[in-house]
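This document starts with one chain, in the form predicted on its own, laid out as structure tokens.
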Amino acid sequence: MSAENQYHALSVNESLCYGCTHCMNVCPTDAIRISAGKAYIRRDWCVDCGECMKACTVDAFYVEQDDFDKIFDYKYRVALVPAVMIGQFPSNVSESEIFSVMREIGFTHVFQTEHTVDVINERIIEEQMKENVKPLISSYCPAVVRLIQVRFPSLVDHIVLVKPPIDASALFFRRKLQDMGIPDNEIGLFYVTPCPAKIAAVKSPVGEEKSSVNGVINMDFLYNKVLLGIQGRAGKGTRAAGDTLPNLSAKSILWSLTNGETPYVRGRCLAIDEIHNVIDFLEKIENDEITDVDFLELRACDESCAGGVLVVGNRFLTVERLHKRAQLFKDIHGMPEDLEPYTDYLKKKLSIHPVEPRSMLALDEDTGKAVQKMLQVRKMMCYLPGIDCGACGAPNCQSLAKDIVQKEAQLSNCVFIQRMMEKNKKLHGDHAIRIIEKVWGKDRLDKDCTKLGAKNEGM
């Protein structure tokens, strides 16, 4: 899939943004830019990992989901939830009762999507057996496999090429229904996200054609739903448990954690979370510097899925949870009974195609051109201060070289260039003035105490 066709699930409300740069700042990608005083994405080089999203002071960015009726196109509608959306609750809420107001909004099945790991680990030690390369890359994070893609090209063919749980659960629950008689149209599969990565996962999936997803649901959207349907179950003195569901086992109940994977596959294996922490280790990895491991748990958020920015609860205390209900369940191993004939089947489904890259780095798709641009970057690199202040609107300098070659820039952007083509009687003090409102927008160097900071803040 071209990186033009590839969804992304973070947008810009304009209305609320006011262009103060924190997002562009954390990008891993270098994906943002402000124009107008607005920021805006570059959905070429945006892996959907949320950093924006954190980072915004106003709450600008937001995720897009599909709309909660949309479940109702189906007659057998089934949510796939993660462990962490447990973990959102406090202890004394139980998986029952979640899954059984789960039911009462709508849902007629709820499956677990950790439920298909053991089948994913026996695939990925099958992969670490018969690959040469090392260190093998996990495929859960989505981020991380098109941060790889975008910024680690030559590290793809590193990426364990088998499908995470999401992908194994919907598999495995569409076959289900299948061999119950029904029929496909009937069947709605509908993932609980926790993060904007595995919504662009599901759109536009990364080493196959179409996922077998139907639809997404945000954690924070799902979870308050839930909330206030048990809330409204307290409040009549009818907190029923609900039907019971198999129980995760430890291991699947902390897959998704930091150190989730890396306890189970083979050698020497490092588990990496928050994407900067992933990007100086993946540096060190392309740089030759680390040679000698085996396996990679590479995970784009801090604390791994407790931390994606869907996820409502603080996500230390979710993984205290769910590590106390691993404590509780440490005596159950292995997979739903209803799950053990499909196993043949799914390690049949599990393979991907090879991850293809999509370079942030390539500067034209002819390789002569690509290196005479990059020849035309380093030039500009000799006038542009190297000082990375941002009031260009691109994140550092050469960014702002990229985009002067790629002609969606001039270097009298940079502002002490322009200073320097004043002083040099070659810009005019107003056209500066014009180039600064064209970044920054028309207004924004009038006085104004309302600002946030200012003595008049929101006033």
Second form
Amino acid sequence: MSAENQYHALSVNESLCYGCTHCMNVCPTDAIRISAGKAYIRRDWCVDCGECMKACTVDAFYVEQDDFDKIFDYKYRVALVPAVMIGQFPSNVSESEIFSVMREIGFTHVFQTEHTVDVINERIIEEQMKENVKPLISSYCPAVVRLIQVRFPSLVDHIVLVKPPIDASALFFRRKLQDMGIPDNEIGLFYVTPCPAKIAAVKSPVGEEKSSVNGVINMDFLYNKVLLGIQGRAGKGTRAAGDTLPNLSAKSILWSLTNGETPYVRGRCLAIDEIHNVIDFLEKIENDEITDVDFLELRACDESCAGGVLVVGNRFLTVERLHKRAQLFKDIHGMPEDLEPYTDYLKKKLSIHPVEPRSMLALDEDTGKAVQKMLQVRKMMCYLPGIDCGACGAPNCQSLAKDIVQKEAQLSNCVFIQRMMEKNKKLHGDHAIRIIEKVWGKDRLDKDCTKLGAKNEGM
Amino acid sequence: MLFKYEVEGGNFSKAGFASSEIKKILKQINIDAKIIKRIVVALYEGEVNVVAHATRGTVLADIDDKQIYIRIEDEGPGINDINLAMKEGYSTASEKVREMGFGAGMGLPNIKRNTDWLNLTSNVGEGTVLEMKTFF
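Starting from the form predicted on its own, produce the coordinates for the form predicted together with the partner chain.
Everything in the complex follows now, all chains and molecules, and the chain you saw is the first one.
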């Protein structure tokens, strides 16, 4: 899929964004710029990791989700719920209570995303047995897959070409319902997502043509709906939890957390979470500094999916609850009964196409031109102060220098260069203010006592 | 384009800095990933050699649109027998260095494998100059 067609789940609400530098400074791919007082995401640079959304002080980032009523377009409305959703609720709320409320609000079936983990695990091991590059990198986290595409294009061959649980389970449950005589077009599969990257992966999958998920619902939205339902019914449910599903094993319950995959794959395995840690490690892999690792489980969020930006609860409490749950089911081993007959079907369907690199680092496709641009960038850096303040609307001086060379910004965007130009009578003070307003919005430097932290904040 | 990096003898945690920086530059000028890998592997080995054997060194890189030329110069013990040093498995690394996972005698042979041209000169008791070229 070309970069232009890449779906992105993260957007900026321009009426809420007041133009600060928090999101721009944390973006691991330098994908954010400020212009006219608002944050803009460079679509083809963004990997949907959600760091900007976590950093925003005014909740200006939002994740586009499918309209909840879209579920009623289907006769059979299936919710695919990941384990971290269950981990949001205190331990006195049972899984069956959660599922029963979900049926009350409109779903006909509630299934767990990690249901197919054992088949995925077997396929990963099959991939490990092949003559492959080392280390193999798990395809579990879609933000990591995209990060590798844009920042580590030389490592795309390391990604294990096996579908993650969301796609595998969607395939399985769809097939299972079909085998019960339900026509395909009457089945609507909706994934309850802990993060924007998973939405993007459903809307524009990497390495597959089309996802078998019909829509995505944000976990924070559904959590509120379910919690209200639980409080409202006070123990008196109107619906049962639905078909009693086999309880998942401890392995499945913990699969989405850090070190969820590593105990079950071959050889020397490492689990690394949080996107900056992942980047540091990928740098080392790319430099061949680390060569004796067989498998890497890389997750963009701290504490993996429990730390997803759409997960409401505290990530450490979520992890603790899921570990307690896993302890409870520690005697359950192996594949869920209903999955066994589908193992061969699923295994065949779990492969994805090789992941294509789409590097956003090159200054020009033509090396000759890129060298010329590099020379210009280095020349610009002679003048820029290296303070990396972000006041120009780019995350650091280096980024501004590149933007200038790519004709997307000007040297006078730098506030320090402006002072030097004023001193040398090359820029009028009024003009300098106009430049600042172009980046930070009109009247942005006027006194405003209602802004964050000011004496009349929020009034 | 000229780039210069200092390498500190004995500081293994900093070995790899120059190769990381050069890698970033090469990605920006759109060099093929496989060629970048060869260059980075060779340069990293070169850096480790300075860290493991010398007191200090410098990495000088000259990049244009056709090739990269790298010159690693160090102040250190120098190499007694260059032919022997180029042999796989031959190493003069100390026990301490080997304990850290380095010094298997694969450094120079690995550099040779990953470059298109290599020149090694050394004065015993003074230092070593390693020059290498890789064509894009």
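Residue numbers count along the first chain shown, from 1. Take the two forms, superpose them, and find the largest set of C-alpha atoms that agree within 1.5 Å; that set is the rigid core. None of the values given here were measured: they were computed from a predicted structure.
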Inspect the rigid-core superposition and answer whether the C-alpha of residue 365 shifts by 2 angstroms or more between the two forms.
-> yes
Superpose the two forms on their rigid core, then report whether the C-alpha of residue 59 is displaced by 2 angstroms or more between the two forms.
-> no
Using a rigid core alignment, state whether the CA of residue 414 is displaced by 2 Å or more between the two forms.
-> yes
